[in-house]
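Just the one chain here, laid out as structure tokens, in the form predicted alone.
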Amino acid sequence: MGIFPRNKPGETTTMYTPLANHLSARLGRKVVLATARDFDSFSRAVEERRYDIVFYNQFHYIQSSKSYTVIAHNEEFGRSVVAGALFVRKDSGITEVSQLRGRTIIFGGGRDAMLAYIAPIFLLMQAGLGEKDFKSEFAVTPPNAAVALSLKLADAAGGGEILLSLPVVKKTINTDELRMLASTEPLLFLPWAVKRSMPAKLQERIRTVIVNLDSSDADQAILASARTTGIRKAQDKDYEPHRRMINAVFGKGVSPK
């Protein structure tokens, strides 16, 4: 089971392995629970196929659903969905995108950041603004770009729709000072996949087992532990926006670069 580096390894492996250790009681095989140290290394393993079981970002599930078929989402904040969204200080004077051309946007994640860079990405190019329109920076959390955004070092911000409730965002800026600019439609948060070439009665016990974490007190200590307030049912159907937004943004079967 391999889990996307969002967090430390050392953070990972604690946040994951009562889920791991949950599933392998469950189907009555062991679960590996596997980290990886980067962003690129973890890419790398899911290209070469190396996890039976895979939690990852949005567009990483895109990148590799010919490999992969996605069976559940996170809830997370007690939502399924977010937008993309793009953010100003309220004393800027910006009331529409197009208003951001010549102007510093910071992104807070990288070039594969299905909320925090891609569907922001997308807003611009809706109102008529390319790459080269604008000036891109990054940070390497949201909240961080929110911070820089507050602190007038951008003119605008990427980020989900809740960047501004988030609490560690709260606590460290004055949110009044800025407002959302523009949103993406909702976007289902992050996927759970496993392998196209497991056999389909496999897939589906997996999908149980983790999907039906909500009725016991030890079940939402699998779930506290994993920060996420709920793991509900999805298809690939159901990332078809995603799809069409990355595929807007960097072209049919194009990496980021």
The other form holds:
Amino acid sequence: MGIFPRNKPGETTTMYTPLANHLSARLGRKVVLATARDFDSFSRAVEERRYDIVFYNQFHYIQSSKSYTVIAHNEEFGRSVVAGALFVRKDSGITEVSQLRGRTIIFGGGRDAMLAYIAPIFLLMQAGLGEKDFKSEFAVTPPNAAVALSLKLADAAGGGEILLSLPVVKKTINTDELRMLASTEPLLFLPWAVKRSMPAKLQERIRTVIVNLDSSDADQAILASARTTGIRKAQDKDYEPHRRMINAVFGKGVSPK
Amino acid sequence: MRVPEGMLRLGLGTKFILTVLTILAGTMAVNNLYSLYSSARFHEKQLVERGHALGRLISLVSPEAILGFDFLLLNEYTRQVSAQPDVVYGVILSPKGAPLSAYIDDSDPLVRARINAAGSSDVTRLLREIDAHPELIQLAFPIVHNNVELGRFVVGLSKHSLRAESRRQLALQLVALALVVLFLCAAIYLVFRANVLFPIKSLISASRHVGRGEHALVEIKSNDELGQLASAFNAMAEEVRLEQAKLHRQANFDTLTGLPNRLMAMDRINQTISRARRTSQRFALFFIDLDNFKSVNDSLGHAVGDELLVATGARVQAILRDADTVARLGGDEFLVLVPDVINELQAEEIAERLVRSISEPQLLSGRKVVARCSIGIVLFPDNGDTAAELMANADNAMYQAKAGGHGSAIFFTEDMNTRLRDRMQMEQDLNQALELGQLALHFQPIFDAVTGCHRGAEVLLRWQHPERGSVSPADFIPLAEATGQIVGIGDWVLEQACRNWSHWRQSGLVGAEFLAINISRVQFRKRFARRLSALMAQYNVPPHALELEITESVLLDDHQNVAEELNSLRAVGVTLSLDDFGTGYSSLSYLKRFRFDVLKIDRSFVSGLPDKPEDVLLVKAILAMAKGLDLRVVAEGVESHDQLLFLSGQGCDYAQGYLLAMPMSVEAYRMYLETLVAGAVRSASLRSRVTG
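Show the other one: the form predicted together with the partner chain, since we just had the form predicted alone.
Time for the whole complex; same chain goes first.
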């Protein structure tokens, strides 16, 4: 079971070991948790289909959907979906996305970040702004993008619509000074996928195990450890909006890098 | 010396311990303050170094986070920094000074006060406000990446805890200092008290004992300065004791005889009085005075006189018991105190023994001397209640004994006191006699024994007392001599005589060639000749007009002074007459030693003329001696023709007496002189009496 390196490897191991153990116990076979040092090595492992079960972001899934098929998605903050959005400071005078022309926009993550980059770029494109019409900056995480916006290091920030509700953001900056400028349609959260070559029966057993985790305290502990409020059933067509946006931003079959 | 009022009395111990306390506290306080100051500086330096270490670390790790816009990581850095002790804030600023990450310890008093005052947590303003605070150390570190400044890390370090720690240390050190100082002071005081105060107090106590006249020594416990002081004190106390003993002896004992002196005698009498009162017993006092002791001194010398006094004391002591007291009161006076005397008979026996013992002949400096004494006896409580009264009465009785004759002892009687009171009253009356005009001069003419011519007069003094009537010179002159009043009286007599003589001369009454004036031995002093000269000059009296009659008693005094005074008088030119010749010592050596012009034969020798062979022989001898010495002779007390004939026949120069003329007042004598001038009176009567 491979987990994308959103966190440090040690932290990832701590977070997902209970789930791996749970799967091992329920499947009756050993589930080995695999972590990656960075996104490059993780992407290579995905390309090489070294993981049977994989948890990654929406962009990664779209990229690897020929080899992997989604079986479930994460539910975060009690929500299954979240829209991508652009944020500005209230005192900036910016009320339209088109006003971001020539401005600096900071994105919380890399170019493969679905909510923090691809979705905001999609919004900009809808407003008629190409990549050369604004200056792009990249923060390590979406909360850092919000902080940078607050510190006036950028004129707008890209992130999920829940960005300003995140505790770490609320604790760090005065979110009242910011407001959401525009948002995309709702997008399903991060996907859990399995190799398409995996027997269907096993795929289903795995799906059953992980989507039924909310029935007991032990399961709640597993979910809490993985910092999610639940895992819900999902299928490939649920990620079609993501696919459309990615194709719009990068072109079909074009890698962001 | 008393301590002045208002001045605080501090003991030596208190002063010493206050000084020690001040020095110790001052020294230790300075030392502790310096230590505290050094410690504070050291800890502040450590704090700064810690701030530098933090700053360098943050400036080292921050570029990556800044470049990656990882503000949460920057926040974590600043949070971690600010979590360090004494860090008030940690702020990462952009190159333009905008805070990228800030963590401020709002629990810090500096921050809390300003957040409360400002009502907001504007980081920039907050930092600006607290940066100027003296308790804050601000350190700034540039955050550089590839030589590009990405910002700077500013850390604020509070000295509050250092100050608090310093205050706590100060409080602890003050407590410790106080305890140490108190302990040291107590220890030093105890040592000081044992080694200094106690010896000094011993010295003070001993000094007070010595001051009260008690002998006291202090124990010498050390060989230091205090030990030396104690040693010196002991030496001084010993000297004082010896000196006191010496003074006591000098004060209470007679140095010549070694007998108790008057002071000791009075003390013994008082003690005996107290004892006698308790036991209802009697005791006797014997006041002894040697007769004619002065003549022993004069004739045999003072050394023999002293020897006689010592021998007398020893003799008296020899016949008395140990319980009896013999004291020398002064001069030739002794006192014997005999306790437990039952009656007068017993006292009389003791007195007889004393007289006998003193009168026994003794050999002094190879010469046999027989001393006589007069003794006055008093008994307690019969003759007085106090020592002074007993002494006075015994003295009085002794004088009565002396007046009654040599070698006798007399018990005191109340009559003696009566006489004494009379004498004192007369003395007081005599004081006023001159002022009240009760004294008057009388003049008894003196005649040429052969021709019967009037030559002059002897000046006599009369006292007309308002109550007693005419008082005999024999009664009041000795009293005036004894009291010294004779000086004033004699001067008055001299002046009156000069004035009268001068007045007579001015009146043409030239009958009196001279006036013979009696001069007392008391009056006969050095300045007498000067006074006489002044009077003679004042009244224009020539020297030959004055004849000074001096008794032999004058010559008993200091020979040197007498000779000088007589020479002075002789230089003045007055005539010198030796009065009452033959009644006193009649020492021919006087005539040889002192030059006189006239001898006056006492009336006691004249009265037996011409029938008493011894008086005849004596007067003849005196006249023959006078002729031989070229002295004129005056016979006084001539009361019969036979006496006058005998005297003139034997070559006597002058005569005076009731036969020739009675003493007469000034007025009578003046009239007498007037008759002489008139020629009515020459010496016809005398001649007729001489011729029969």
